[in-house]
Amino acid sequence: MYLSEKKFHSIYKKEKSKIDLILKKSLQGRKPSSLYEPGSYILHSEGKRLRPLLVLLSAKAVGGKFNQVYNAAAAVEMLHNFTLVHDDIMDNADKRRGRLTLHKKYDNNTAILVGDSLLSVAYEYLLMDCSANAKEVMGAFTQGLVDVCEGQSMDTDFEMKKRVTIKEYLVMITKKTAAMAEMCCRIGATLGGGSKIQVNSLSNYGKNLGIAFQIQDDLLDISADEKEFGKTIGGDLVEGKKTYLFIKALEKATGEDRKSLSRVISSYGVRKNQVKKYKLLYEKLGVLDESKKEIRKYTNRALNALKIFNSTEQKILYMLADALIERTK
């Protein structure tokens, strides 16, 4: 079957709508409303639904069907939103997906409980699609959760460190971001009945795609259009985060440029009106272009992991990868 870009976007839109509907119904009628209404608020703020799509496409790639994994796909999105809610509290972020973050709309205590409840309901939904392979699926899901928490802890530790290397940064994002994409592919392929080599190949695809995705996120934080991005541009600099761009810039900078970047560390961030200055410095040092090369490198590694699959299965996963690295939000 020939798969055009138009057909890909049609599949994506159709399946995203199905996942959105499952998520919207998942907390309906649950009590107390003080817990589940805020939970519905976060699930109704529709994101890209990348992680559920990885579950669906991985199941399909190994010969399974979408309807075998819809609940599992919803489960990984709930897990993802659990991490976002807690991440936003830790970063004291104002906006997520163009709307107020949960702790800003309600309060910290509500947001923490909502995050925890989303994780609990995620396990409920994951179990709905499990049968004889429950141990492998639940193990992959739980390992993904462990990795995300470890990655978040490393990210927090970085805030207090004077120097972070690119190698350390890559370990952190492999856990914080890529491990979840890897987990989604592993779960989808396992539930779809994939062989060991198929499951491992798709897991490798997900891991490398996740690394590319995070570096792209770092890049968009400084280069995207704020209205389209849905978050404050330069937020990473304001918070003093040691992103790929910042670490690479510090490696390359000398003289006054290096002193300027070092002040970001000593001051634990910059003022909002200084973001443009640092963006110009990044451009001067060439780190925006270097970031794009790194994104392409990991994307190519992801695509190389798909060689064992036939052309149609490869094509849709190729298109997903291209859509992610070309995204503007």
The other form holds:
Number of protein chains: 2
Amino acid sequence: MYLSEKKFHSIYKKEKSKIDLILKKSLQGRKPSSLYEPGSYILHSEGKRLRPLLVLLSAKAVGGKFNQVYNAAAAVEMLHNFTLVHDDIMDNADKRRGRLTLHKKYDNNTAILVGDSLLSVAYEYLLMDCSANAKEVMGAFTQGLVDVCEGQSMDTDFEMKKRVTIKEYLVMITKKTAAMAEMCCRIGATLGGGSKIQVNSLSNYGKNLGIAFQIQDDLLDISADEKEFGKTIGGDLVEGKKTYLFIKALEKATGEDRKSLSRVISSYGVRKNQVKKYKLLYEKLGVLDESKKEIRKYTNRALNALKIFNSTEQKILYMLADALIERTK
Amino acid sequence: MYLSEKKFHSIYKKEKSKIDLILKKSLQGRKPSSLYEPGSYILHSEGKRLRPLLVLLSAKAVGGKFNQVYNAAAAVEMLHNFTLVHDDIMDNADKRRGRLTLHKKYDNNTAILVGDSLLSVAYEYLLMDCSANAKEVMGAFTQGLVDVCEGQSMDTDFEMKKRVTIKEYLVMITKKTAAMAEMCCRIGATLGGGSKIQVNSLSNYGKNLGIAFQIQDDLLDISADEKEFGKTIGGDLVEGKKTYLFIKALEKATGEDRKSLSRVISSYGVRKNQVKKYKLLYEKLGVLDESKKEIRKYTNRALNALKIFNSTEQKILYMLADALIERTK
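Now that we've seen the form predicted alone, could you pull up the form predicted in complex with another copy of the chain?
Once more the chain from above appears, this time first in line as the rest of the complex follows.
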């Protein structure tokens, strides 16, 4: 069956606006407003809603209907926003999606509690779409939550560590980013009535797509077009983050190059005007190309996991992978 | 059937140590240690483990076995500890159960994340004891979480409010304290295989016991024996908290007494050396006796909810209510 890119984007746009509406309504009229108004502030902010999309498309891929999983789709976005609210406090971030972060608009205490509350409502929404499969679905969601906490803790550990290996990095992003995408596909496929092999295949798709997505994130941070990207290029270097590119560069560098990279660690980051120099070093060491190869590798793994499907739905998931990997921001 | 107080305490002691052991083991060997060591620090601290006890006894009351609900019992204690960790950050509390609070021993960021993680493991443990009843049990647990967030937010609102009514106070403690006790009884009874009427009766018991417990807490804060209590008497007055006693006193006071109480609000609390004066005022206005009457009222409601049971298990729940209401700390 033929599925045009245009059709894919029209499905995405339509479903995204449905999810936006559910999220918008989800906290309306709830009391106390001291809790749910800040919660709404976060849920109203513009996000790509990729995680809900994974839930929807996974349900469809196994023969289910979007209607069966809209609440679950909203739930994963709430869970995602819970992590953003708490992460932003920890990172002391001022802005998110072009607006003030919750703890800056209100205060830390409000942000802690609103994060907790978003998580509670996430479970509530997920339960609405559960029936006999509740244990499995709630288990997958909870595993995603366990993983994301562990991943965040590892990420924080990395800040203080002198040396991080690619293996450790992959464990961290698998927990912090990929586990959530895996979970979205797993609960979508389970709620959609998928067989065990279908559920596992889609989970595998989600996990590998998540890993590719995160490495892509690292790559975009240094190689994106500043205007399209919407953020300053090289922010990860400025913060001294141990990204895929940085770890790989440190592995390959010798002599002066190595010393130069080590200084990023010992100084907990570089000045903005040094970003260009490090980008040139990355290019010299070939780590931009290596990361592209790695992204391709995990994307291919994701696509291979779809082989058991053979329908329009498979094509949609293919296209979603493409759209994510081709993204410029 | 006869059940001695001695036998009750021996059951409590035995089951408490089992719960302590499960909690102690729950995070052992998990990685990263940056997340689970602080988590263990909290779970190892001495608590009364009353909420797990409610789960166990409720399961037993409907003919279930303790063995069916040990993980669920641990789960509610983890949930409780999650709230304590986050509340302590918000209150900027230094000590808890005689030890440094988590954010003082580590830092705020660690405490936020460890709280989140305790909640994730709580869901994980609860799921272990679920089967066909998963949706019901997870729903009750989630409702408890929703309520506790709302209650905490209302409690924070009260700090800034000039006037709080007894009705508002009761809504707040029902959400912040009683909903958790209600939830413990509900999941214990559900997992134990109770009928709908049994589950609802036990939930009702838990809810009313929880309300009585909180008013008792307010009363003890001003009337306990300082040595037994283990905390400074009058802490609530010092912090300017709108307790049952304070709200009731403000309702009844006139003239100079009323002005005196209003100053507690406008000054956000009193000095330590003023506590005695306010205690005398409470006595003069009769609010100590009124709160005792209120505690008795809710305790009786709790006990009335047990009428459909007629066994040793009922007696245990009676005794638990007694032990809680007769407590001195």
